[in-house]
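One chain comes next, on its own, written as structure tokens: the form predicted on its own.
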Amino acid sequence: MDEASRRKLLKRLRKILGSENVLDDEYIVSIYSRNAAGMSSNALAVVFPSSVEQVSSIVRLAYNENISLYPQGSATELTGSSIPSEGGLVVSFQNMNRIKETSVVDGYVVAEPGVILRELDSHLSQHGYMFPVDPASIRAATVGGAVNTGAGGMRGAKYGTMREWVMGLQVVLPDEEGTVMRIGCRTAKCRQGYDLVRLIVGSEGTLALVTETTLRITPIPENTVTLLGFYEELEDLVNTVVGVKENRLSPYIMEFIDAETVDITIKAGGSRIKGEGHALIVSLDVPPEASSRYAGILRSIMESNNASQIHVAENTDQAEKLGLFDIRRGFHPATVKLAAEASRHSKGRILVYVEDIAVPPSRLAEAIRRIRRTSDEMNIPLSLAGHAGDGNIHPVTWFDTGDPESKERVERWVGEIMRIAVELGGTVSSEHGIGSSKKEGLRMELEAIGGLKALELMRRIKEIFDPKGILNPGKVV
């Protein structure tokens, strides 16, 4: 775009949304070009919009003039889905932060995209509810990109990822008219033909513009029964696993970290529990005179599957207060000190990267051993840790921006990484998304279970959705 075309359009936004909420600023645009994972591109400018209408007025401005839009939250995502790929605007939700209704009655929430997933979170306490996703990065995650991103988290051995829990959903639609849209229903039981709110969910921001959000709700656990146990063996980690389900517990949250990692983790003083070798963290969410009487079980399953040291919580406060999930929040500070004390020699910037694959938990040994020699197989640093409920791990390196050889192995090795969970009858992406990144993994995938048609109906949906190809390019499909 020359510069005369530029200012023009600035001038136009800037009417729709005020000078104060249209930047061009060189430096402001590019800290909202980049993401976690320090995947960075620009944009010609930021545009923050505070209600349906100015969202609905920009994209009606951005499809006249083929001007590519970029929605964003806070872009905690790993794999490039929430920044530009091609110039345009990124249309950051940051202002769009209001709950607006609560109805414990009735099961959900409605919130606006940009709200905090922890604000959500301390908003329902107050109810005695919680909103039960919880990513890592809860503190900034916003509840637009948890919906684009399908996002997911350590609660999710029971409550699953966001598909479970929008009701619906208020959009905007990449056509001339800029259309508002709501699908989805406030109601438990919900038939509305094919089920358009769940295209939406992890759709990853390449089909619609999400400007509200209705989300179920669940009561917060009357208490928790937590127990860590440390293991020799992988394959008694992942016994106890199977133990848990076999005696129809429902797990709370389940969460592993490997020996190497819980070495690593415990060295650094991420940690007030000390122990050797794999850990598993099991909690359940049981009334408080029945503590006792699960702990007992959860014990017994450990000790039958060789846990050479176990320990108990019968309450949530009593969990925090011994530190049994130290390890487990403590393995990835864990790898960034190590990842910065490798950048006393680099040559550019030390990037962190977290994977994301699942396979099914009866193969979660095997597939932790596969990373494990391929890592070491390509001289990649590792630490590594997941959610044992549902399969999903972890393996987080990082890699020298200025050695062009540390960060073409590293590619490498994602791609040996997402090959693992495919043989393995998993997926390359659990909770983080496809974005830019994991296209080529999504295609091996679908190849793997003769799914490959599934891409040719994903870019005609896109296309029914998008005609003009404007929003989020080049991102999924």
The other form holds:
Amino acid sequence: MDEASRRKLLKRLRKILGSENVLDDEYIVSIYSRNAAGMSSNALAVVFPSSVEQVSSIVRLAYNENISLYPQGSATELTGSSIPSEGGLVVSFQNMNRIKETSVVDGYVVAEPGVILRELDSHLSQHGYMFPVDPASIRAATVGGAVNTGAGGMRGAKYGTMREWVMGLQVVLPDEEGTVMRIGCRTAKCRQGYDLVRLIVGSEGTLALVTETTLRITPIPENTVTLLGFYEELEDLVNTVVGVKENRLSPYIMEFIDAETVDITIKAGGSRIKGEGHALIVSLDVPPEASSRYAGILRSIMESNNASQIHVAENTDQAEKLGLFDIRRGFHPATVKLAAEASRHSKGRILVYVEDIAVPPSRLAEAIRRIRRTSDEMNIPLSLAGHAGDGNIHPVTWFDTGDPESKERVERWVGEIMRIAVELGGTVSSEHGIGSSKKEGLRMELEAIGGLKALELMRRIKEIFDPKGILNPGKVV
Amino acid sequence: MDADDLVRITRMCGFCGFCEHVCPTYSIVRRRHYSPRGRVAAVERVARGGSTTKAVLESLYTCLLCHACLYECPTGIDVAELVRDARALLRGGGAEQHDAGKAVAQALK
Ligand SMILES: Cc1cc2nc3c(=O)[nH]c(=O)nc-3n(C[C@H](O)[C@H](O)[C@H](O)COP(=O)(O)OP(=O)(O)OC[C@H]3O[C@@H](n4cnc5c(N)ncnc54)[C@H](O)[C@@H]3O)c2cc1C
Ligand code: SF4
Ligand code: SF4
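Having looked at the form predicted on its own, could you now put up the form predicted together with the partner chain?
Up next: the whole complex, starting with the chain shown before.
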């Protein structure tokens, strides 16, 4: 775009949004063109709409002028899905951060896309309720980002991912009119023809701009019982998971951390509880009167599978006081610290990369073992933890962006990890999405399950929503 | 800290944004250059001798140096320390300080 057209476009945008909401300073653009996986790019400007009408006006202008739009929350995604390209506009939803309505009786909250998940949860806690999707990035991730990545978290064992919690959406379509469309219901049951709400959830900003969300809420459990055990053998850990399910228990949280990662975390001072071996944390939400009984059942399942050093908390406060979640919460900071130490001799930025695959829980032991072996063979430093309840594994490593060899090795490693997931009947992305970095993985997975045709359908769906291909082009499909 | 030290530390920032929710300036001005991670990027720019645009100065001179973000950062980056040192580098540069004053005045208007 030549300078005169650029100026003209910015002037028109400033007329729609006000000059304080159209920023083209090169430094500001650079911090809105970067994500938490170290990917970066450039853009024409960042725009901050405050209303659905403004979003619609931006879309109309972009449609007529063939300008690409890149919706963005907090850019904590890890697959490149929020990264713009040269000549495009980043549409930041930071101004649209109101919680508009809360209905405990009807079981929903209406929030704008720029609300941070932690803010939403604090707001709901005043009513004794919560929003149960709790990604590790809850302090930064926005509602819009979580909806569009289909985020999940620790409580996923019981509550699933965003897919289960979005009741309705208001969106702006990337068409000539910038059409504003409402879909979904404010009732738990809703059969509105094809399920377009769930098509948008996880669409990574490629189909529509989300301007308002109606989300299901749930009461904060009255009490939880939590046990932490350590295992010498991975099979014993996985058999505990099987045992929990066979005993008809439905865990609130069920997380694992592999032995080497436990060691790294404890050495980094990240845990009050010390122990050796693979760690498994299981939480159940049960009434206080039943706590002891359930703690006993869980303990006996763990013991019969050779767990040692079992720690028990019969209520939620006690679990926090004893630090039963420290190892799980501390493994990422501990890995970041290790990477930071490595950065003393680095040529560029050191980036901590969080992989995200899932396998059927029954294949967890095999998956963990193969991931360890592959990483050792490729000389890749590795931390490994995840959600045992749903088979979601997060292998974490780091690389030096200034060292092409280290970067290329990690890219090859990602390919191998995805292959392991597919070979074990799993998926290449369970909660982080496809973005630009996992497109090959998506193809590999669909091919393996005989679903390649789906890619063609997805491209056609994209064309129907976005005829000119101006919304977050180059991502997912 | 000299410029090289600053670059080394800013490179440890993973851009995770975990620091943002405790930052008093970010809670009022929801713009990334008013947040700790935006400031780390501004410091990096100054330390590398990159262009100190008005927004870079605005970012650095609106930091309250309160250290709140330090306790949220998995890498333990002390943004207040970095900002202080970046300001010192800018003062060494002379003319920028004058611009910085104007930028702050503008930002607080
Ligand atoms: C340390 C770390 C830990 C993490 N842990 C987890 C985890 O446990 N579980 C998990 O699921 N994820 C996790 N993530 C990934 C990430 O935080 C989530 O995907 C999060 O939901 C992204 O939210 P965001 O606001 O940062 O969105 P962004 O990164 O800004 O955007 C994500 C996607 O949503 C689109 N988008 C954003 N807002 C809109 C909108 N209003 N309309 C249309 N499209 C939009 C963007 O275009 C992009 O495609 C982690 C990330 C980090 C750095
Ligand atoms: S030290 Fe500066 S960047 Fe950090 S929280 Fe305080 S004001 Fe924000
Ligand atoms: S918490 Fe630390 S690493 Fe994360 S963005 Fe903030 S300064 Fe960077």
